[in-house]
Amino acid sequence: MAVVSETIDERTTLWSRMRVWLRKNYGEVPLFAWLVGALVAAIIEMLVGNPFARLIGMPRGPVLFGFLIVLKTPLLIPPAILYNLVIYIFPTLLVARLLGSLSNRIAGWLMDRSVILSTLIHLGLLYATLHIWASFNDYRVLVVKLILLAIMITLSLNVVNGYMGEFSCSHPGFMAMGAYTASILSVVFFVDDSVFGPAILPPVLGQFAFPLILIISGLVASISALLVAVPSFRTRGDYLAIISLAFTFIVKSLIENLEIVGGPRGMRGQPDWATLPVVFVWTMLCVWVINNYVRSTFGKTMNAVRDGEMAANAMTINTRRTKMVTFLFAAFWAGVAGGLLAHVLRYVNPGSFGIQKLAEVLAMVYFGGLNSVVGSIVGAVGFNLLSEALRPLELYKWIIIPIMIILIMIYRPTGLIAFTEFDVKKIIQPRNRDREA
């Protein structure tokens, strides 16, 4: 026992000895530096990738950071880790060490011309890295793809279900009619079909009308939550959940009855207009537009609603309007993500947008954290990264993920990140200027 005792000690000893080394050396490395050393890392990647792996012992460059060959060949780990340590950590941390003080005068110089202008180019670097990052292999740019649409379901539902403080189901269901809308639109008007005939305009405009489809895919999906919210938002309890749940239920089985759009076989054909910057750059919109809804005066009404709906009556604030046009906002988000989900996939089926679709939500909403925009982008990006990299485990994985869930749930039941604000101000700040100040 003694001698356990103290091997723990070591390895407390040690882990707080790298704490406060990474704290001194990397304390004040801003935003800026950190993304132009994994665009570093990308590059480099991109340049030696696979001759590295094959030069250690592994037949190509992981595709998700060694993750997928590991489980299939455990023997395989070692240069698994090198390779991670080679390519992306010792390059992404040695950048940020160099430019931390250079980077710190950018991030200053550029915070003081334009908050705006500094947010759009860390965009640009961020969109730059994971572009580098994805063009490594196609299975790299649908696992993007996938995970910025998450990105958007979960935030959308966050807005209903943590800052609203209401339990909705009916996600799928926004998400379905979103797809098929935006999928029956482009295939109407820019494709020859079989089914519905000849484009009715010329293809080459598909891609400018893109963004109205998707817009009007959005509207249709919020049309589509009045027949939730306006018998749900009369009553008070849990009828909204058993509501939504059957809304859900409702726009799978008519899809499935609608023969024109395929039925259970489903519809293809989508053309494919949902490359990685024209999802990026919808995600980014949607995080901002969302960002400033909860971070407004009606989004504290939803709070006032969510923490005591008779006490945010006695202060004038109309109650049911604030939850109708909250539930119709994140519906519309959500068909917006199921149009671009359509045609990044270039195939929709009513089976995708069942029970098990919103198992996966409403987990990235609980996971990530309630009443946090970085808590839904956290949720999404690691329940998809989790989920990808326990797919060799086929059956399994099925069984490690909800125990994880359940253990967050006990140890932290509100999420890893929740009530935390998301304010760009402080995200992409030089990290040295309260000092100099």
Second form
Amino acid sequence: MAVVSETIDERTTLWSRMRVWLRKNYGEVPLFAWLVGALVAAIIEMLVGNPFARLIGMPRGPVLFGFLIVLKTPLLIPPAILYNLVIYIFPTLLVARLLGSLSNRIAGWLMDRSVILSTLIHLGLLYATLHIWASFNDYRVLVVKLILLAIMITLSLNVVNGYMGEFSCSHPGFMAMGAYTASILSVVFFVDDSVFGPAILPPVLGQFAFPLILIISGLVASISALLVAVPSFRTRGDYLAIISLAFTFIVKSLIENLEIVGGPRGMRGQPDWATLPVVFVWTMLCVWVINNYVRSTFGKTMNAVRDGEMAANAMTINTRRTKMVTFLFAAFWAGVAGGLLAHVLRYVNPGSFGIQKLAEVLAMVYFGGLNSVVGSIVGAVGFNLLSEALRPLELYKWIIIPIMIILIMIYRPTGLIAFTEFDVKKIIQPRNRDREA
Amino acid sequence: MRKSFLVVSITASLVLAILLSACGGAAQPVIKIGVNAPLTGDIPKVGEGTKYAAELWLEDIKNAGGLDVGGKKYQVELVIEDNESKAESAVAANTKMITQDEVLVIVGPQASKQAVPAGEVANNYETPMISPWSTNPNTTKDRPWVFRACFLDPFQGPVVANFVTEEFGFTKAGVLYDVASDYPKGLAEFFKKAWEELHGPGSVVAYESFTTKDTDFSAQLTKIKDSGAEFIFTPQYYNEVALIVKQAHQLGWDKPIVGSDSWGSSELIPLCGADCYGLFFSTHYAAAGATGKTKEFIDRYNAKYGYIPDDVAALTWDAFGLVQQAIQNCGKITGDIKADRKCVRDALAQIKAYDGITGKMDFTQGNDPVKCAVIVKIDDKGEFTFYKSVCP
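Now that we've seen the form predicted alone, could you pull up the form predicted in complex with its partner chain?
Now the complete complex, all chains and molecules, led by this one.
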């Protein structure tokens, strides 16, 4: 008995000591310094990652923080930990510590100039970090792209399922609409194809027309969302879930029977336009627009509809309009994400937009947290990283991930980070403001 | 505290810098072969067959002390990645194997919905890839780096049509296929075309479809029965075949039902039972009554894993044989992965007569092999026996 309590004691003291130390040294470090630290770590990895990995007994720098390699050869656990410490954690901590007060001044100065400028600089740093980290290996580029797309999809579903409290299952359908629209547009106009004939416009223009193509795909998805939105005026809960699920199946069957787009064989030949910067810019745009949408007065009416439709109606909220606009808005972003996905994989087939996709998207939303932009980002990044990192476990992955989701549902029924506001200003502001004031 | 942290970090980085400058030296290159298989997801049995065949092949190489290339023995390593039967994961797995593990060749993915996008990756990174089982023309079309080990549907459709005409002398065909799955749909179309070329337009008297995961086919089967069809061609997977055949017999259908290579699974007979006895299908190889190398492979596989290998395993085995042949024909492994991949691709494209367990293959006329198909009869013991061989 005594022994047990002693170890627990020791543990808590160690833990609390570490927390005190972290708070003392890092409590006032702003995001700016962390980003610079991460950037430095990424640069260090680019310069010495591979030789260092070989030195400590790994064939080359691990791609996903060593998860993939460790799960195949557990002997490499110590080198993988060492690699993460030396290449990522120490440099980041060191730079963040050294830059702490200086970056507070920079962040403060930027904030005073303009919030937009400050945000853009932070985003630039984030992109630079991602870019350098990903350029270490093309596999990372793909993983980052898929994660960014997952963020868009999760966020747009969260608008309907979290903020408006409906249970919509039509997201794979919207994505399929977007993916096929974007594929057809880019193949018809900019690619010499055996089915659609020679390119109508010079392929050089394609890159510039790509944003337009994506917007059109989003709009097509929105228009198709009308099919779900109209019956959704009358139904809620389970019934809406069934209607929207039916929509997903209708879209899938429709494409399977459309010979011109390849039917079940799918369609290939999309040009390589969805590069990392393109996907990054679209994702950030999506986060920004959706965050503003849900924080606007109109966005608040969604919450009102969720919490009591009749009450909302009585308070002069046009619930029909709210539902309609929200559905179309969410579908738009799902369509854009679908269009990007088609160009990342450079192949689409209707089979990818079925129940499995739906389960994945729903899992990301509920894993991250309802009614929360941060939650969706955390959900999408966490779920995808985990899913990618645990892939070497094969079958056991499909035991571990569902168990985690069940545990989250038990202990945090609304998800990891639910019902929070995403305030960019709060995140990028300097951390020593209170003391100065 | 802060000072000590700084001191430790700086010394650590200094020590590292010194150590890093001292490191170097190259070992004997290891030949890495990637396997992109659906170990989880919709078709785990396919993934299992792929993995087992790959491991069996590796065992041979290990027993021989390595792969003999140009008089030198090289160690071989398999990198097996699970593609979860998803297009995204197949692309991610291929990218990872090519850029991170630096595999020389990739074997897989099996199903076309993963092989088409994964082939794009392999082709872009100039890494030879050989899909044992994918029948979608898009997989290898305009892709010099992507090969396959099986024959294509445009070949298999006419094979079945000719066989039925010669064997039974029928003129009216009924077709039942899954419209939502690319393999059955493609094959059904090629069969229809071939049949109508032989017997004139309208000779396919019933062309009925259903959607994946349907389990009741009585409506379609009744239509086929009433249409006066003399046999049913159904290019479906084993689980659906069992249902279709049983339901057809329950409706009083007593004429032949003919199938395609997707029937050739070890699960067919346990599911279908006596209903399937006496039926024919076209496939890549016949397990029962096999001789020579084929028998040797089947016996070893059966002894090790406890069941007769299906066509996926056999084709994967052949894909590995092709890879081995190509590496050996290439003659040297330099360790420069780019040059080695190019060498292996060129060697693979020049293979003229590879004698595999699923037949002789010729790659000199493009990346799809020219090879023979086998017509298999399910005998009264439920074994897949060789009936005849049809060559292009």
